[in-house]
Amino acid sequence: MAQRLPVFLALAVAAFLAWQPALAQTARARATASVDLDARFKQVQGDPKLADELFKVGRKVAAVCANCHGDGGNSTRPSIPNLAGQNPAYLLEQVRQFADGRRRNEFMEGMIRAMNADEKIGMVLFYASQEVTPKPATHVALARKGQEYYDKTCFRCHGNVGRGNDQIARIAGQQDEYLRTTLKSYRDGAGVRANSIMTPNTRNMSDADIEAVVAYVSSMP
């Protein structure tokens, strides 16, 4: 007997299939595959009317993404990242990396490759405008240790409040399990998500260091 898909994945697949007509089918996505995302994004940033139009498109796209990333980009599963409040240029670059295979996740790659350029940009605009709902630290002493570590190392790139910038991810209020897995992957050189900045900065982190940083960062507003 064939194995059944996990419920959340089955729902996401079903929603994805139902969503295809709204995306004007794969042909439309292919027709815009060669669009320069950076140039189009810059155009959108300079045109409030166009930005508003694509924001509405992105809100429709996000209705499908909500199956995994939650309403408004606040994930309900600790292993799946929040997208709410993420820096738009950074998020757009991650979309590009999933599309060209530099970041690997079969489901995400398929979803993103089905989108056209305006749907990708609209999605980014929508999520960037949403508010993160951080979870208060449940282990206060551990979070304090994490803050000490963060204030010595992590702040140099992610900023004092964990908001990052156009090239660096917002990590404040991120899901704890996702943070833990990501930090360990960078430290151990696992997977294909190479990053020349994160690799040396996580190389000497112990598991205890990671747990402390996760406790602090996930509770940042």
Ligand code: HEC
Contents of the next structure:
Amino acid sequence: MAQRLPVFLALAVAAFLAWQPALAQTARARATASVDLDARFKQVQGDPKLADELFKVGRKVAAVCANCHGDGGNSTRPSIPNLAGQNPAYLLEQVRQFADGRRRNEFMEGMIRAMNADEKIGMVLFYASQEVTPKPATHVALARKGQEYYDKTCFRCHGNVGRGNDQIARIAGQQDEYLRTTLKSYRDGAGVRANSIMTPNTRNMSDADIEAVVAYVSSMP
Ligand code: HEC
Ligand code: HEC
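Having seen the form predicted alone, could you now give me the structure of the form predicted in complex with heme C (HEC)?
Every chain and every other molecule in the complex is listed next, the one we just looked at coming first.
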């Protein structure tokens, strides 16, 4: 595995290892590994000064994540998801799933495990406040077909404009290759998120349906 790592991934991991101990010190005094993330998040939401402090911690953390997820969470790699504009509760839940192994990805698992509670919450505050850079559709006819499919099925949970809600992911403007891979792995029950509610909701999609929906969703502002 190690010798097949693309250079950018290897650099990102190296940068992460260099950054992690220094950064973690700042918040570790206050936060312990056993902190309940939801309770801490609620506390932060009710305390603007603390929120501001953790936002700054999150911005520092994000400098490392930027190696893969792009500046401000707008990824420039179609296979790696944007984090910009993502819903806070959804982000926190993914962090929890990477940490406890319900969602598997070797890079993400290691990184998330190395972060303390305040770094995780700061990261969530930072990314949730970033704007997604719009990418107008390049295949307009295909995107129109995808919109028909979206408006029949997906809107029920992800909303008419694809921004989800507290519990449900924003998908508007997401990277196309990530959307394609994720939808196929839900559909085929092949992946690491196989128990998701998304599996019954993608079971009837053909590859062509997925292509059309990806063209539409990735171009939603
Ligand atoms: C080495 C590249 C790399 C780095 C660095 C990286 N990530 Fe990721 N991240 C990924 C990939 C690839 C995925 C998609 C994983 C999958 O679905 O299997 C991902 C997925 C995620 C997700 C889930 C997004 C979603 O839409 O469900 C979150 C949250 C996340 N990363 C947070 C972070 C944070 C926070 C950092 C910095 C501490 C970080 N990542 C650093 C590669 C990286
Ligand atoms: C019944 C509600 C529901 C419907 C209908 C639904 N979704 Fe989802 N979707 C969810 C939930 C909940 C999640 C987060 C689940 C998880 O963690 O696996 C999710 C996750 C996703 C993700 C992963 C987001 C990320 O950042 O990794 C994508 C992509 C997605 N949905 C696309 C779609 C598309 C396209 C449709 C229509 C074909 C659709 N969904 C229909 C509830 C729904």
